[in-house]
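Here you get one chain, nothing else, as structure tokens; it is the form predicted alone.
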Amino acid sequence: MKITEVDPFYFQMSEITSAADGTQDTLLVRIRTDKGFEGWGECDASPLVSIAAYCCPMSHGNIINIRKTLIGETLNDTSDVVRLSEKVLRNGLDIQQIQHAYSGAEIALWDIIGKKFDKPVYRLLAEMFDVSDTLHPKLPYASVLFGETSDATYQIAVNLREQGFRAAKFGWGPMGKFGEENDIALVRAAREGMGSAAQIMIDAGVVWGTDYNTAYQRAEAFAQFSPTWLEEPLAPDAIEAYSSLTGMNPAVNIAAGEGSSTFRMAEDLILHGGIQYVQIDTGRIGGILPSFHVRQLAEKHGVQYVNHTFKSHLSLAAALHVFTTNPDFNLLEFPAAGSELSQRLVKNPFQIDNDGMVRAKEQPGLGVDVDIEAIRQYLTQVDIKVADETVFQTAEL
């Protein structure tokens, strides 16, 4: 079959704030074929910047946009997904956000192939890489921001515990901005609100840059509250600083990787950063296939693979297919406080089962369906002209 349409769509809430909340807007990519198949994917990226990678006029042989590369191409099986990904990245060699932007399209290609063969994506991956296709449940940890105060954080944690969450991650907000005493108070509130039996994770939101000494001091101070990890205490590319931090053997495990927009960035963190948990966002790194390659690298080096998903359940579906067949990677970042847009984006969101676990869906492709009517109100029309030529116009939804 042939690819006939590659359409990015920009959705946003009516008000965008400076909060570290990636659910306030999103870029969805829809791909259609001449055989009637349709696939969807989501990017965790700036929508307008990413749209440029889909429509920018050709500059030369290394700057050819994603749509031009994909439309008219053959898509019959998983080998075509690999081939087309290589072609997109080669044609867009000098488009600096190419992997990040392409994530949505790559995920949509997998969705189509799964629907064509009537198989969930995780089974396609198992066949492709000759691994077990047994589905393993994951423990969801509610992913939320710290409250502006320790009291607010405590209440957020209590609410999550009352909803039945046995694990939760608290991040960003005031963490690291008002001194050690305030940081400790925030973590204490999270622990007390969730209770002693629950897992808590702390996301520092890259607040200490390259200052691994402060990161180490906070890890030692937080250890009394038994967090599962301290996440992204340093900048995404601060590999040497991460190496110095982990080399000091802090009392809390160190997690990082959500900022990896290429496989190489994640590889560097695993091989040279010394991290214990690698967190990969399928909507940033280039989609499902490079995420699976990071999973394989993590398996080889004894690092725990965890999804990074602070978006919708469309992103959650793509992320879960990557590692649901590994029984040892048992934690799932679960969006728990996103915008109305993110909560309404799919018709069949994931549910937490009676045993407190989440399982990948057995339906073909990603297993979730975009709810067009529910999110239509958030669609933002985009028209881009160069001189008198229209190079992009939002398609009919």
Second form
There are 2 protein chains.
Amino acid sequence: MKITEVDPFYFQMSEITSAADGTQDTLLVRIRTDKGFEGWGECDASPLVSIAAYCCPMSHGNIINIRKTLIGETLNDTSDVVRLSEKVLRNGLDIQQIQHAYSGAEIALWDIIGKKFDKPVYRLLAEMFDVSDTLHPKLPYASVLFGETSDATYQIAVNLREQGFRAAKFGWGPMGKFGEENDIALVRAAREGMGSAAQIMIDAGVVWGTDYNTAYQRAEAFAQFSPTWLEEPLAPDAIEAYSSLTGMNPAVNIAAGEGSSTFRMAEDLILHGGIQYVQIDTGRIGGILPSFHVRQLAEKHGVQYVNHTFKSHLSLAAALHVFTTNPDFNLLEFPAAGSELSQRLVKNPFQIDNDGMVRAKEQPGLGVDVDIEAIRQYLTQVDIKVADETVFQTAEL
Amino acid sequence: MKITEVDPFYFQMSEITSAADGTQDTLLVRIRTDKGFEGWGECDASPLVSIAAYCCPMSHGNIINIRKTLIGETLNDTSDVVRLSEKVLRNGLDIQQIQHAYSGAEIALWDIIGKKFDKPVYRLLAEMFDVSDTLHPKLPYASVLFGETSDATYQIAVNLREQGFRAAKFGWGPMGKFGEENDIALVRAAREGMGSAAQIMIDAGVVWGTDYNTAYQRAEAFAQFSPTWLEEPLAPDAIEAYSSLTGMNPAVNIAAGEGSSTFRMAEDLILHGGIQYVQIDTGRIGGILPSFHVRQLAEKHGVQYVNHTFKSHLSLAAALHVFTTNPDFNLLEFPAAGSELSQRLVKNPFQIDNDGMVRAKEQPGLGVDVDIEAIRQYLTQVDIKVADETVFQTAEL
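Could you please show the structure of the form predicted in complex with a further copy of the same chain, as a counterpart to the form predicted alone just displayed?
Shown next: the complete complex, the earlier chain at its head.
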């Protein structure tokens, strides 16, 4: 079959704040074929900048937009996804935004192939990479922001525990901004609110930049509260600083990787950063295929692969297919405090099962359906003209 | 003083082809202050995607556009350039395109500070980093595309020699696409056309992807023509493949780095790729400051720093200030076959002096002036509306 439509859609809440809450807007990509198949994917990226990568005029052979590359192409099986991904990245070699933007389309291609063959994406991947296709449940950890104070953080943690979460990650907000004592109080509050049996994770939100000494001191100070990891204490590409930090063997494991916009950035962290957990956002790194390559690299190097997901359950579905077949990669970032937009985005969100675990969907493709009518109110019209020619206009939803 | 205006301008030729010719369009950034200073910079990037990074609506605290970050800010000396660069990159942490887009603005900030203190940018850098401020001339190498055949390539080389070039780089086009024999014929033609006394460089244009064995075989086969380097035989982020290639000690030195969109990508190539020449585009990596950091890293590791410049002499000026004070970094990529747009873009282009060398400009700032009237005909109007609100409209030139 042929690809006939490639349409990015920008959705946003009516009010957007500077909080580190990635669910305030989103970019979905819908792909349709001449045989009536439709697939969806979500990017964790700037919607407008990414839309520009779908419609920018050609600059030369290394700046050709995603739509132009995909429309009219043959899409029959997973080998076409590989071929088209190579073509998009080759044509967009000099578009820095290309992986962020393409992620949604790549995920939509997998969704279509799964629907065509009546298989969930994780089974397509298992066949393609010749790995086990047994689905393993994951322990979801609620992913929330720290409260502004330790008291507020304690209350957030108590609420999560009452909701039944056995694991929770607290991040950003005041962490790292008001000195060691405050940082420790925040982590203590998270631990006390969640209780001693729970897993807690601490996300420092790149706050110490390249200062690996401070990051080391905090890791040592937080160790008394037994967090599963300390996440992103340093800037995403401060790999030499990560190497210095992990070389000091801090008493808490180090996690990073959500900023990986390319496979190499994740590979770099694994090979040279010395991290113990690699966190990949399928909506940033270019989709499911490069995420799976990182999973394989993590397996090879004894690093635990974890999803990074701070968008809707459409992103969560894509993320989960990548690593559900590996029983050792047992943790799942589970967005627990998103905007109305992100909470209403799919008709069939993931549930936490009675055993406290989350399972990948067995339905064909991603296994979740976008709830068009529920999110229509958030659709944001975009019009881009270059030299009086309309190069982009939001398609009909 | 305060920054009052930050305006990206998109210029393009009336016809754009898929040839690897980066001069067919361009993005200039103009910054103005309340004290009447004006600076300019050029990006080697997709104009439309980069413009989106100047105007995209806020998504959250990590997606805040460049204009919003810069306008109203204080700009008095070079420390402000450092501070503002950190702020732009921090606010744009989740905008993948941020370095490509910001490069033009960063260069414009240096231009303004130079004009304010009546100093060329290279002197500002020498003061800031406490290095020698002696200007060293560079040997320009013409940077051209291979002809479609070896005969055509020979003719291009003869023309360059007749123009007085003592060095020339041939790249892209048919290289790597029609087998070893043709590749060798192309390099032979370049050598014979330029003569035995000239330096020639071969740019493979990332054609062998991750196939370091073929890259090695070609390097060995090309050695008989004594090229100064073999450039980008592999994909920009195939660092492990570069490591394998350079580990085999090919008889020709390996150059790479133009695809470095971040400091880390260049650092990664130097520390882990084993390259002998690192080629940095100030219009992609985020401007002059990160380029200078790569220069310093190259000095530390015995790697030769070279500019990558395939735009106008505005880009060349920015590139040259970064490394003109290091006598060992003696080669300068000198665009020699650009579009009319790129050739007319500045009023005072660089000349090759009687000794065959090119010297950085001693005038304040970048030392070149944009020829507004000459390029006005190439100005391309851009209008971007989000939810019926105009978020970008090309400013008055």
